[in-house]
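The chain below stands alone and is given as structure tokens, in the form predicted alone.
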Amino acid sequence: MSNKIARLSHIAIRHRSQTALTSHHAIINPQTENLETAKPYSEIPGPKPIPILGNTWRLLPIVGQYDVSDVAKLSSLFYKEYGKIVKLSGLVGRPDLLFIYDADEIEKIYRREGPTPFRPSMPCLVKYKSDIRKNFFGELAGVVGVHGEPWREFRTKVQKPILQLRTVKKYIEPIEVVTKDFIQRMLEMKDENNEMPGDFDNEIHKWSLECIGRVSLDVRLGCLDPNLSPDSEPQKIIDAAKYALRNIAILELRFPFWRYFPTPIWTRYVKNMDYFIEICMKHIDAAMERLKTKTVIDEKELSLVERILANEPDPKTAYILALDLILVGIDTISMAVCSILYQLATRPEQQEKLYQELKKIIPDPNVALDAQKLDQMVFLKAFIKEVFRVYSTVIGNGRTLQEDMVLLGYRVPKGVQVVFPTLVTGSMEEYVSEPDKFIPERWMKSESEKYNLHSFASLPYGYGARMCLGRRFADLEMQVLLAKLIRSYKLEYHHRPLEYKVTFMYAPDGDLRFKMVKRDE
């Protein structure tokens, strides 16, 4: 939600309670916190660890209470059982996790952080980049799984073309071309009931990778070829990226033996990452060679890599950025789209409202999109934001504290990993009006006066310096897909309701057999 923070700042002021205003005073006057009189960290409630196994046993196979895919439910259970602050200690091989279910305290932490915020570190990816493949990454480890000054230096080099809105808008046309091809592919894959195949989520991953390749490298990878085989390079890139991200939780929340010797899952993880880099570098190298002889007539023809190379003498910077975009972008955008399409297909009244908006803005569905048209699609953007509030694809953000802090009356030491469960806080009545109702209009400027909405309750992209670097492109790709698809087709879903589960993202678990019906003009 790339514009949410700025747009909602005035709403937060209008609707914030006196308690929140007092908290804000503490934010700008941190000396009002008294570390000496705060309750000790040891008194924070939470599940009790047992000897040797700590709390790690709760996520073990067979003997554990929970599966890794149940982390979203676990976050909600913690709040219901223990309240607004919960400590999950005794995690073998990693710092404590401290869950904060208070939007004012979350705001305080975000506003107090310096220029190099530390996110919970993805130690498996850190080990891979800084140890296993140090010869490849060197001092340029990218933005994923990197922290501190190395992260800041790299992000400073690459952030302008990725975050500058006028630059992002130049990619509307190429993303629309890819999306039109994807919709044509959808028409080709329909069965006799006009329904998508059971593995439609994989087709969405192909669209996502094709968009990333076009935007970052100015190349069509061929992901939408109807004859693409399961062992094709595009499919292998998708499979490798999914494996890399979806096994992070298993590596980090269970016993981390992989840190000390090569366990089977760690060996597979390294082999998978090596293959991912090898196959991606093949395409990145080919793109770099094409750039040497490419004649640019229009600025819209420039890829992100080209924009970075124009100001960055070390081509390795562009290589590493492209790898990070592919690694993280494929699965995150794809699972967000799966969730959004599922919600649209199961909410026909709101889909109809979106269609009417699109019909007004684009009377002729064959006319190309542009920035002005997208800017008018206020309900479309509001629908996406409401899906993210209720079914946030990222179940929580977090920070590793860089100093001792008082949180909800407790003294929390430096080094603790604080979790902000946006999936829970975004549905708490004290921060969101009628949280159990799906109301996209709460995000629309024309309707916002009617609703209380704390600006730090639902932040799926995070906040501040470490907000998602690719959020503007993610938003653009989702907006273009919805605009092109819903303007011409109606989506329906006629099967059992799907539950949401966590892989790396939080998304519907099951076959997305959407029925695709051509609209009568």
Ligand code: HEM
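Between two forms, the rigid core is defined as the largest C-alpha subset superposing within 1.5 Å. Positions refer to the first chain, counted from 1. None of the values given here were measured: they were computed from a predicted structure. What changes on going to the form predicted together with this ligand:
- Fitting the two forms on the rigid core leaves the C-alpha of residue 341 displaced by under 2 angstroms between these two forms.
- Annotation: Cα of residue 273 displaced by at least 2 Å between these two forms, core superposition.
- Once the rigid core is overlaid between these two forms, residue 109 does not reach a Cα shift of 2 Å, moving by less than that.
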The other form holds:
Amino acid sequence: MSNKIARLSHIAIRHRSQTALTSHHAIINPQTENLETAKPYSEIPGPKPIPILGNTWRLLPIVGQYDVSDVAKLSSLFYKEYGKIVKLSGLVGRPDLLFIYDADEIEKIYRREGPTPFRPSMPCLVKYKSDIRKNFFGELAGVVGVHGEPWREFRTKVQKPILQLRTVKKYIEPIEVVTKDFIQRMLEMKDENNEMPGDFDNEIHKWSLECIGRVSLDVRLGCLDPNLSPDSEPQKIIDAAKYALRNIAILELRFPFWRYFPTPIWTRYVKNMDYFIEICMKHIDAAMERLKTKTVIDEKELSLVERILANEPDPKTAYILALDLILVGIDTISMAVCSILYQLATRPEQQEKLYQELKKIIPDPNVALDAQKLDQMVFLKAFIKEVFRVYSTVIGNGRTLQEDMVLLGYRVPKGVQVVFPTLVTGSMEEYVSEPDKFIPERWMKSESEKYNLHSFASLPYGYGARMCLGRRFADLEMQVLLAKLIRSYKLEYHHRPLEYKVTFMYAPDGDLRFKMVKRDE
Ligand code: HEM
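What would the structure be for the form predicted together with this ligand, given that what you showed me was the form predicted alone?
Okay, now the whole complex, with that chain kicking things off.
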């Protein structure tokens, strides 16, 4: 009997539709059966506790507290050495990490994660929100670093407007305006060889900060102004963002003294976060005042911030949402753009294919973009997806199990942190045909039949109820930037090839000295 149940459950799980899964839950409860017969947790292979990992395992910006650089390197080594399930135990003061290199099992975990998925997250931010500024954040502290019912309640309040296509489409025009300014900045920045400066990644960060300001605060922050004085608001925001991003790694990588007493870096981190809150409050309050002056409120006409404010009498939701979006929305998208531009610059044939697509859709480059045009850019979207498959900007995702589960035949107790190493699974032969080849077309409907592609092997934005909240905006920003830039300029790269490195994100390490060559209109 139990064999039959196991077989049935396997079939149901392999079938990738939600209905199949629901019916499978309704008919049988394979969990209880399997839990009894599964191999014990202690038998899961893995290295004996590794001393070097001792204190250096916490990182991963969004996903958790592991040391990204170690996890990235170790993660593919683990797979080669131990197979599809690997346990890393003996980590000082924290639960075991369980690496899963099996797309079917990853799918199973995601689909069973329940209404309040738990993603281990940045300890600094958790301390800041739940302890240092507890009075400000209160019970509903946002989505990042928040779990259980408070997470669900906050996410429910904000998710609809943020993920609704109708709202997102409204931002095509404002993001295009920001992006045009950025391209103008690129033209001003280029040297006598038409190349970008060595710190071009910093400029990309300014573009993403300007985009996020436009989306989450309803303002142009002014970060793209070439002559910012050191005490201007945009420069201070840029400094605060840079500081926060660079020092989270230090705070969370090294021994966390800050947990016990306020170290100088921690004190400055808190000051920076306070500054972000101040900025968020100032601009949201201004949006609130503007909203009050509107006589007729047509929901369709409202911006994202205005919609949140219109539905929530307490502006705190809008403050906290803006803060969360800014915190995770700058580095992720900036590093993704660095990676995508580098891939385009070093793959001239595919860049040419993209250019031809854009030329067809936007014959006159001065004509504004719209949703219909973006919809037609299938190669552009496929190119981005392929970059994410091979060079996933966020190298993995994770969940803390909230119930005991059977994974690859082992009984895994609740509380274990399961890691989904997207960077490895995205290139596994059994899930992706010709994984070592860079083939954007595999993502295009018209060609997808030729390629095997498991839908849980490469999930750059995560999956399910806790999936990236900013993904629609991220997609829009990247699409608009590529469409505007590649339609009018050819991007080249004439320096030593860059290695990818995992710092906070996975991106090319070195100067992005792209050459911009104007195309004939
Ligand atoms: C290409 C750029 C980006 C990538 C690759 C990315 C990736 C991710 C991933 C993997 C997660 C975890 C999802 C999960 O647990 O299933 C996440 C969460 C999140 N992302 Fe993004 N992201 C990007 C851009 C952005 C942007 C631009 C914003 C803001 C506008 C944003 C806001 C968030 C937020 C708020 C969460 C937490 C959601 C929650 O816990 O409920 N992300 N992102």
